[in-house]
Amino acid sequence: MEPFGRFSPVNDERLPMVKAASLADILYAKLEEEIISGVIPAGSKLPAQKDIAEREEVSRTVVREAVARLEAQGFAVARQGSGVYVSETAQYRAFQVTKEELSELSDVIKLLEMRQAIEAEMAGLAAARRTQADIAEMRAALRRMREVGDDPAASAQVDSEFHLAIARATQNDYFVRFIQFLGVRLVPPRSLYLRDQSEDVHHAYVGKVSDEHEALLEAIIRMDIEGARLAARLHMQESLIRHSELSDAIASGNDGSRPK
């Protein structure tokens, strides 16, 4: 891949702001890919913003935004009086899941697909290795989940704590670190699935998720490895089905068919 290849002969200065934002997204993704792949090596200095703008035929505003995002994500670092350099650890920051990304159903579904495999194996290991302290932590998380009820933010936080307790029960620090990294991003925003729904639908949703969690905990308590894997996979599949159906309903322009 040739670094900083041109997008098109279009001068974006004449385009509306929404187009400029789109070009910044494209440039950021291009630079990120080149950093991760090593086309732009770790420790190297990025070209001056005016040079990038000329080569890509975009405005300096687009370049500034893209470079600022590289810095925010840890791919680049600015050195006063010297310029912007690729972080020495940039390639190890390749995996990112931001809160902003999960504002769209399509991205929530992608995360749920990934979690199916991870959560199932994590639950199996937890069932094999859990201690009484691990069980107490999981039970406490589910108890707090019942106490917060329909509060979406509080419920998401406690939900992530439950999955973190399962991760700890694996006695594998890498699972713990991964779940800590995802944090509340583990839990799809309930507002996407339940917006405009009645209070009864909200209660039913909370009850169903609670039942799925209880089944998972019971399998882990019994040290039922395959049962725990199955319960975790079912929990992920149910959430994936709910959000996939909603995505299909929205794509067809028929929100009224949203699954209950």
Given for the second form:
There are 2 protein chains.
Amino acid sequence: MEPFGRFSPVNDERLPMVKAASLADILYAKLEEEIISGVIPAGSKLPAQKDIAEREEVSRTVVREAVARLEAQGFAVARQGSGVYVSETAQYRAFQVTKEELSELSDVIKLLEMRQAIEAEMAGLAAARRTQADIAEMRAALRRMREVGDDPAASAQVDSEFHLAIARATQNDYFVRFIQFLGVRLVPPRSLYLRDQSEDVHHAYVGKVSDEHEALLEAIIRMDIEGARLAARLHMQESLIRHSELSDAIASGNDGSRPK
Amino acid sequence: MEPFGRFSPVNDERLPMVKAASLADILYAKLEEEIISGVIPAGSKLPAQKDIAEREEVSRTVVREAVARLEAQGFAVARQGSGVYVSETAQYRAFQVTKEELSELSDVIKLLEMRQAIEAEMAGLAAARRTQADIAEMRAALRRMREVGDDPAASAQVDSEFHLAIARATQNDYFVRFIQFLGVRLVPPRSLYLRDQSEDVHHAYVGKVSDEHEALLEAIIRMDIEGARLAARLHMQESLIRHSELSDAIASGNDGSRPK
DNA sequence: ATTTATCAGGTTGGCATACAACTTTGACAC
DNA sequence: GTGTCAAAGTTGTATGCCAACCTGATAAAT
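Could you give the coordinates for the form predicted in complex with the DNA, as opposed to the form predicted on its own above?
Up next: the whole complex, starting with the chain shown before.
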């Protein structure tokens, strides 16, 4: 049985990150667990809300709220007059990452590793399927990258646009979604960029990233599938290293805790 | 605005898969739309449940249920005594796939393509990092695969166990989660397996899958990263083809009527 | 002037009850 | 058997009440 970390899915950081678990939270977790583990088999009918309320010693209001959540997550469907049925395709929960996990450096690295996997394959598919429009889009992103130059926030933005363009070139929307999903989670906080970096260090950084991007784009343009995969893997590898270095830097610089 | 059609209660012989929209359903959809479109900005506080109830001319019960769903989807967080707040990151919620998407064959194929990407990279990582325990687990899965033989349901189960074992061997939990997440969505419905397949057709199918699995495991054991990637890619490619064939089969077999 | 305590009003969480809308079931008539 | 229909069971909605909690303002203390 796990703690209730996952119920406040997202929120701003400065407010209490763990809200107290309500009865509905607890009941939901209980039912979810029973469904996932198979104690309540797929397709079966849940006990009547009245009975659940009695058994769990809560009011029907709480049961209804828990059921509403189950429905929202796709675990169950309620049919008026009949009952609440466990979805045939239960175990339907979405792929999600909690805030707590993202605060762990090791988790961020694991997610980056996952992104590396996706990026490599995306690059291969993009190389095979890219249209002229896709190429134009990627080129435009790289051009903007040169234009924004040393502004760290802007260059991070453009960087993600470039990767999005690659995702689109796969002609598979799910890659786009996934990159968007992971993207916002893996961008190092602005504060990292803004700390005491000398101009030329940052300049060198930008240049290196640019070279990697160019190489990747070249491979995609000449439809070199293996080459694209390699270039993407390399790029993400470097990115991972850069991220680690940044993290090490703040780890030794300050503890990164925020006063409350 | 969405239809949410409520029809006159006609009774077809079969159970309607679309249940009538409840007031809570409608209100949820309304709020979700307002949040996504930005009418209700991120971070802002929703009106008090009492006020929403008045404005929408429903009871607070309905409002509470709608809010519970918003919370379950990560769109909002309710704080007792204070109010309900729209998530800052509402637009970037979890990576998820709707039921409607899964009913589209083209979407299933795109997801399989995504899974192919992940599986290939997973195999590479597994080859680099697998422990003896991991190997034992994978071997056990393949052994069970031979044992269950021709039972389609059981072999599908064991198949997913094998892939899970590979995911674990990457020593990266997110791969495990992702495979679990995608897995249940991409297993062809049992009905597909049960249709008129002659014994030997199915037997040939099992044999082929087995060979592919063996090759993949061998590569992982000898820590052949590139070989593992290749074997995995091949396996998923074959799997994709098999899936397409099955789908074609039913598409021509029954009417396969599908809206849109 | 600044901090601390207190209080009043507002808001969500939970409970209880009643009824409406719908489904299922089984008895009954045919 | 088959069809009808009433009764029981279940979810959906409404209403009222109170508890727990948050917020901001006011008062008190330092």
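Under this definition, the rigid core comprises the largest set of C-alpha atoms superposing within 1.5 Å between the forms. Positions refer to the first chain, counted from 1. Given the structure is predicted, the values throughout are model-derived calculations rather than measurements.
Asker: Is residue 212 among the residues whose Cα moves by 2 Å or more between the two forms after superposition of the rigid core?
Answerer: No; residue 212 is a residue whose C-alpha shifts by less than 2 Å between the two forms when the cores are overlaid.
Asker: Indicate whether residue 230 shows a C-alpha shift of 2 Å or more between the two forms, with the rigid core used for the fit.
Answerer: The answer is no, as the C-alpha of residue 230 shifts between the two forms by less than 2 Å after core alignment.
Asker: Rigid core superposed, CA of residue 221 - does it shift 2 Å or more between the two forms?
Answerer: No, its C-alpha moves less than 2 Å.
Asker: Provide the displacement, in Å, of the CA of residue 37 between the two forms, taking the core as the superposition reference.
Answerer: Comparing between the two forms after core fitting, residue 37 shifts 7.6 Å at its C-alpha.
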